[in-house]
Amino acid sequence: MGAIVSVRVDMVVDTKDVRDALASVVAPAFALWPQQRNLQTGSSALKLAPSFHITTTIHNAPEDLHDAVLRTLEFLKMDKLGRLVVGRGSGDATVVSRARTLSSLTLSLSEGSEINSIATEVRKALEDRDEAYTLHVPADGSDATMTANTTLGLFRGLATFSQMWYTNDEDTYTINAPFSIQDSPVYPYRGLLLDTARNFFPVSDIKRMLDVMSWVKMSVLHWHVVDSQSFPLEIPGFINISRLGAYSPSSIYSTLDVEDIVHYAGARGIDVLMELDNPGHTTIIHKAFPEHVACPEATPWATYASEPPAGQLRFALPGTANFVADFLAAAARMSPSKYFSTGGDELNTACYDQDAPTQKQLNATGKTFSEALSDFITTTHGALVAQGKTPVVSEPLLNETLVKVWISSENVAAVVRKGFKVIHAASDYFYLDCGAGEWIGADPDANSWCDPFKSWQKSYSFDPTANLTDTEAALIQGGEHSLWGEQSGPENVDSITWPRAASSAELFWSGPGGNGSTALPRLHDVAYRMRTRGVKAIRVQPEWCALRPGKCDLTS
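Please supply the coordinates for the chain just given, on its own, in the form predicted alone.
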């Protein structure tokens, strides 16, 4: 894991027309994102037949694979993306008019492969997921073929296939045939964290995010559903928390909403990792269960919390531990994922120092703060394990679980050296909300705590295994971009996330060491394709630069 990926591109120029068409391109297959681990292309034009179709040799193919094929055909029909060169591919007309025509793509599973749905495959344990595929697109018009060991692998291959083609007039074509691809991810965890508690996101916006994630082969939606500000999740048996703790009755994810989101994600090759952060970040629970929350909405809030409102669970009380275990178990039953996150960061000791029930319990048992917290985690995580879940936590909380390292990339080495598996989420590389200015009021000159803005180039430059031994590097599971919601909502979710988050999608699929200068034209391409599909991805550069790869580099 973590090896630098080499990509082989073979160019054979057959005619003057092709040479002229290629003259305005830095490299031939730079539309593909994330970069394939083994890619060979040619220099022949090939266009799709009007009757182009995708077939499968799989007997009783799963419904979600069938639906993925239909979506791919729709993309091929509706994208209508012109090549990002001066003239937008108009100079390709002559060579395309003489091109061979591709009529079909055939999908197959390797002999002896088990036939499961895409959703079933992506919900397996991280180490058991198989996303590899091979894809061959001949230049002579004979059938294209795709083979994988799983339907999930075929789904990843369909994402690649849909990126190969451009449109000019009525032709959907490539000038880079043949294609020969062998591809698989370096890391199984390629995620995006979405915070829906600070500000509410309708289900339709979450689905759109899942669509985009699938196009760039992300595999995990880390859903930070609730926090101190609101509790928009309806949990069976605990509905009063959302009834009293959501912003409004319309700002609640019902059990049917959760089922819908989880199903939608699974069909797009994405596992939903739900997170109910505790024992911190839980103020809002006091609206329904005040007996379990210390210092609720205490002021000044900065004394008792990392952000307003103050309040956190009385973890030292056995009754609170049992209460939390019960509602975590109920929430865990809402998700088919093998993983469930309890967060666990940013506990404020001052809150507990002045909380009489907590101090009474600690004095009665003679336990320290850390000992009581350990007991709480044993109880609550035990409830998750009983539901078949692997708990996921955020540093500095460390135990036998999968750990998300977010405070700083410099903390990773210390975590893996204790033997813990790690998800990279370092705020100094992967926080999408940084650089927007301070959101706390009455502080006009302040910046956000994690300034500066984290560009796609910054996250793309990250090395997941820097300063780690081979043994330590094997504990890295992947990483994620994070969108914390203090200053984000449905109005800006597309532009603040895309295409920046695509940089980590490639980093954790293809491995580190990518060249930012050669990646930029491909990132332009994927962003333009996002916009053709209705996603308001932000511009990375002026269009003049996008049409002239390399001309806006500092060294040009």
The other form holds:
There are 2 protein chains.
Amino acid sequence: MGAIVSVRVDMVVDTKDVRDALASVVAPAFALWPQQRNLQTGSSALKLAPSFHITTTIHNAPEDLHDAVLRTLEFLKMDKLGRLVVGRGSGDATVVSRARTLSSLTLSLSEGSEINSIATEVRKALEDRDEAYTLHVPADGSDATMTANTTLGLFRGLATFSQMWYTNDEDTYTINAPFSIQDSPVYPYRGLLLDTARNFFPVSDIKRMLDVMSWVKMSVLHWHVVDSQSFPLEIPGFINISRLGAYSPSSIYSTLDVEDIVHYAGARGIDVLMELDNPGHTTIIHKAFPEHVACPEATPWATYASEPPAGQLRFALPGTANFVADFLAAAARMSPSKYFSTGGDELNTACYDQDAPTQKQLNATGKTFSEALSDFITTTHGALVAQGKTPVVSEPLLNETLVKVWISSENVAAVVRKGFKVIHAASDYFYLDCGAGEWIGADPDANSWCDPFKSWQKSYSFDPTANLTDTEAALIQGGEHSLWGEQSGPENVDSITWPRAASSAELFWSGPGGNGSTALPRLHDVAYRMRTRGVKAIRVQPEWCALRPGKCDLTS
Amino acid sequence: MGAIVSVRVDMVVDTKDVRDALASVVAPAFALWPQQRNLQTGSSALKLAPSFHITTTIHNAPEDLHDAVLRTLEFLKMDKLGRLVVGRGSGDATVVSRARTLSSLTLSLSEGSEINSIATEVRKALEDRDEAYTLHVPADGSDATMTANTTLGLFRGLATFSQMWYTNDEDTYTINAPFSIQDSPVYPYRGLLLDTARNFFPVSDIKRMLDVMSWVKMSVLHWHVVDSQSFPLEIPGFINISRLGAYSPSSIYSTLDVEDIVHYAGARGIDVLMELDNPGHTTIIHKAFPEHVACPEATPWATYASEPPAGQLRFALPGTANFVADFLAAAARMSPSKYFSTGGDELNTACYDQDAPTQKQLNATGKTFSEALSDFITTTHGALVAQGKTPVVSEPLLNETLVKVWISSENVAAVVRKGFKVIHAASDYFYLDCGAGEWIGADPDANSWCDPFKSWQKSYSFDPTANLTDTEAALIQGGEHSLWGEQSGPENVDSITWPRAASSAELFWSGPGGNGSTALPRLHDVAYRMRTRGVKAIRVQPEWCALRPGKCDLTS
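Switching conditions: you have the form predicted alone, so give me the form predicted in complex with a further copy of the same chain.
Expanding to the full complex; the earlier chain stays at the top.
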């Protein structure tokens, strides 16, 4: 770290203090999101050399790292983001014209590190992922350096590096050099759930989401691929389900599409957690396999399902359990992740009460509903475990699983107390679709079931370990924002998600306790940068406020 | 109307009954929005000839009508909307292959009609606009005919005609021929307010909004051009206001831009009602003319303004009144509309209480705040009247004005009882920005001031003449949806507005009392059609529901 010895260092502080110190004077000057664990910055201007380049000292560096470097260079050239102050940084011209020039950034792995692709590293078990990196950007014109134990760490560092720079007419520059950063996430699971079943999203939209996720260091795409309404996933050996259950032949993710998405994600430090929710949320399978679905499209649907259409897998039938085990195993083989989600939520008992085959089976075996369900889970999860997967569920079922807690943040304590590892996905903090009106029927006074809208401020205020002991807190793996697709599609996926979901990206990387007021200028910056990169992230305030940090706070 | 004598006519009913009759069986088959006043449809298939063309019998037809015909032909060719049923109309192939072919549509003006451009017709006084048309599309292959008293009426009819057709692999067709339509709006003012001051919208976005508005027969763009945060309007003689008050040099509507927008709107049957809100909502003018603005950027802003930044025109000073009269007159000369809006809402008295020039003037003249304001309105409205404009305001001030009632639908009766003509814009029904979180500060539990979200069902349920006598009801001119821009920009303007704002387009064209459940299939259709035309209208339900009208209603 010799490079920064000779320059003035304004701040040497930890994450929480950094954020509090980022009052309106300093915050707009740099826009790192999520906030670094340990960040030292200065107040010198520094500009990129026209020949600026990024090199690695890694012998046979993996291709996805090489590609990430190229993308970073492209962002540095194309972002052209004016600094978010009145005049958009035009006042920086004089100091920047006299600034030192940065010629290169060198990426290295720590000695003895294994050289894997970014994809390989992010597909390890959550507890084995190493995303830490150190980054030094001297102010004196000497080369910048980045070090990590993994290519994944280097990839996270590149995301940081690409957020440091503004552009004026002449130069790409910072006014906060030197930078000295040691960074690593508080939680390994920083996710976004995307539902492609209620409405279909073309592959290009999913890729764009993956890009944005990678810019804010998210690590998991929780892909809710199929549901009762449509089954857009082509599973080898089961293609009739998608052939008859997708909205159209062009609304199907082929095996090649899945490979493409998974590959694209991996190269961007994102694990794809596929979710084939069952035994509920499966109506549409009846089009291809009527024998496995109870109460298909039964009416009134509200009696038999939480949303239309009604219909659920006949889990009590051994034939159905084996069928599900087989198609889950086949789907699992499409995914390189260590994890695979089976959902398991919102099972409706009335549907089975009137289903003759189910009742006959329960009577014949003398099993209760719960016992039969437990058998089904054992069989289907067994098939996933045989494929090397850890099942992820939305309700605590068997204890080999990782549990996503979604109904309410108040359910978390009960789940960890049973010893389950937990992913936070509380609807009262992290559901992006809430507060956009009721989509069922024409009642003018109906609101969405999870009203009101969950603002970025709300999710940012979440405390992942509230009311937990240290032992319990250790079970928390992170959390995710969710975009359920009843009223979403390619048309609003950007604007409903960004920059709002960046709030949980920071929460689960930097830890809780961030100050929303000091975060806001950085959130503006990350949103403006998203827009320069072609993503339709919304304005979170009038531009007048974005250019004048703090001036629109209620108290100012 | 001989052409339809020989075919079976299924329905001959008025608007309200048509809508009720459009139960799930019939509704998806045609998707006319807004609903016609008098609509007869049949059940014959009819397809467009490859050589289908539209002719007019009008000697020297105006250019904007000619262009509208070309656009209609382009939509017929490019929409390629599959019918919204399972299979997307693939089941129609057999009947369509045997169908008669429609070769042409002929447009005529009634005998003795004056031949004006569409733009000229829609810029008449509200009470003088004639948008009625009749349209006959025979099922027997004989030519379709459309008649109106004005080109504006023909233009409305073309919007109807372009909504009649679906496309399968082979043909562009309907299965509901013949059509016989007599149509005209219940209210002349069917508007959309767009705020381009909190965040800037490029001209191309405004034009896209105008396109969509025209497809659902909206008649007024209420353009809230400027506000306290920015002044993106170049006014001849006052260009320093925009030069110093716009967000950037590229965030200014030049005089040519305004001409372009107004022309584009007029050709699409839309009058542009420019709004330069004053004397409140004017802070940014202080950058160019500090002498005219009280309490500029005073803090805490919440004491001096309803949103940041504080600052209002010193209306009590005769010099300021004359200045405002002059720039309003100059702006009014940019607009061919008969109307010009001066807003006039949310005036903050605390700002003036501490403003020495205002207090000095009030003391010198012995006038009260209200008296001085009345003088200001007399002067500034006088300048507009001198330009031939009728002032439109957001608060009842003087009785030559048209009043937009926005705070709440409950304020309407009081306003009409004073004899004012009224435009409905109630925030509790028609504000598109409500329910998207609070943009001021970081309070995690704050919601938008007008929570919850106003769903299409809510605005569709509005009754424009509730609690009014017939005399009072006659003062209602129509209404509008409003998109305030604190959290909007080009990124979400489509998705926050469409298809939601289509609900008021139908409400104010077809009249109140529509049934939301039977409207929903048509709303899907109009939204799908918007998407085929490149507009990011959101999904209002899962596609499963869109393809199965009624099946997702709570009661089905």
